[in-house]
Amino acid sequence: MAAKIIANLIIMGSGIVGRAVLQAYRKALENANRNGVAHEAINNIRRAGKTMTEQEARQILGISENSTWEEIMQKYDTLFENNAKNGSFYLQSKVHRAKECLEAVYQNKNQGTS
């Protein structure tokens, strides 16, 4: 008999707690939408998915704004090979993305001067 009462109390208590959690979650979503926090989080996610900037690419390759394309390729080859042998795939992909970014920049510069 006592076990039955305890079981009923546990079931009723878990139902009450479940409803309270659901209500708190809904209120948190409502507040986030009202304050713009949800939109800011979505914008941050979108920004993270974009390509790297020219400045970031130059920092990764360790070159200045005055570097020639040949200097960039020499630095790229060195860093790419070093990471292929005993580095990480993540760093190697960052080096490759940096070269791709600068390649687009230099192609646009060359088309502008032609």
Given for the second form:
Amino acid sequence: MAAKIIANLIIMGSGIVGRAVLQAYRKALENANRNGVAHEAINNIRRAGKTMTEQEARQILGISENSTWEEIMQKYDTLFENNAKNGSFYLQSKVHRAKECLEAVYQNKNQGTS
Amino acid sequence: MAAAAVGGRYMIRTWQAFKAHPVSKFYQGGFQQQMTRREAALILGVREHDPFHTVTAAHRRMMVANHPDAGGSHYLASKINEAKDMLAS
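The structure above corresponds to the form predicted alone; please give the structure of the form predicted together with its partner chain next.
What follows is the entire complex, opening with the chain shown before.
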């Protein structure tokens, strides 16, 4: 008997809470759209993205526009080693991603000329 | 009883997966356009609310490893400095 009442209460309660959450979410979206915060956030996410630009990759490795692949590998090895021993994993990843990005660029260049 | 067995098998599987794949999966993408405290903490290898001496010690270590005169790049050195300024203020 009591169990049925309690069950009813729980179901009603969760219904009310669920509806309130939905309303709050919708209101938050409205506010965000009005302030333009959501657009900024979306743009930041899209811009930062999961890819590295070639220019940033060159800056990270400290090389110029017309460096050879050997120079890049040298720089990469030094930086990777140093950061593995005495640095943070985050920087190591960035160095690795920079090399990956430039690898793709240089592959295309090689394919283009040969 | 069966639940314990299933749970045990799951634990064993995750442990094996953990040992097989190196935990280190490199972070994606480049640096953020606007440095955040979280990114600064990641760069220096400290926690966001670590004390001043921890942050400066980490900063010194990172600069030694990434010094422009010793094979590092100016860009990375500037990022490390920016990270330290953000956290050790």
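Positions refer to the first chain, counted from 1. The term rigid core refers to the most C-alpha atoms you can superpose between the two forms while keeping them within 1.5 Å. Computed from a predicted model, the values in this text were never measured in an experiment.
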(message) Quick check on Y25: with the core superposed, does its CA move 2 angstroms or more between these two forms?
(response) yes
(request) Would you look up how far the C-alpha of G13 moves between these two forms when the rigid core is overlaid, in angstrom? (result) 19.7
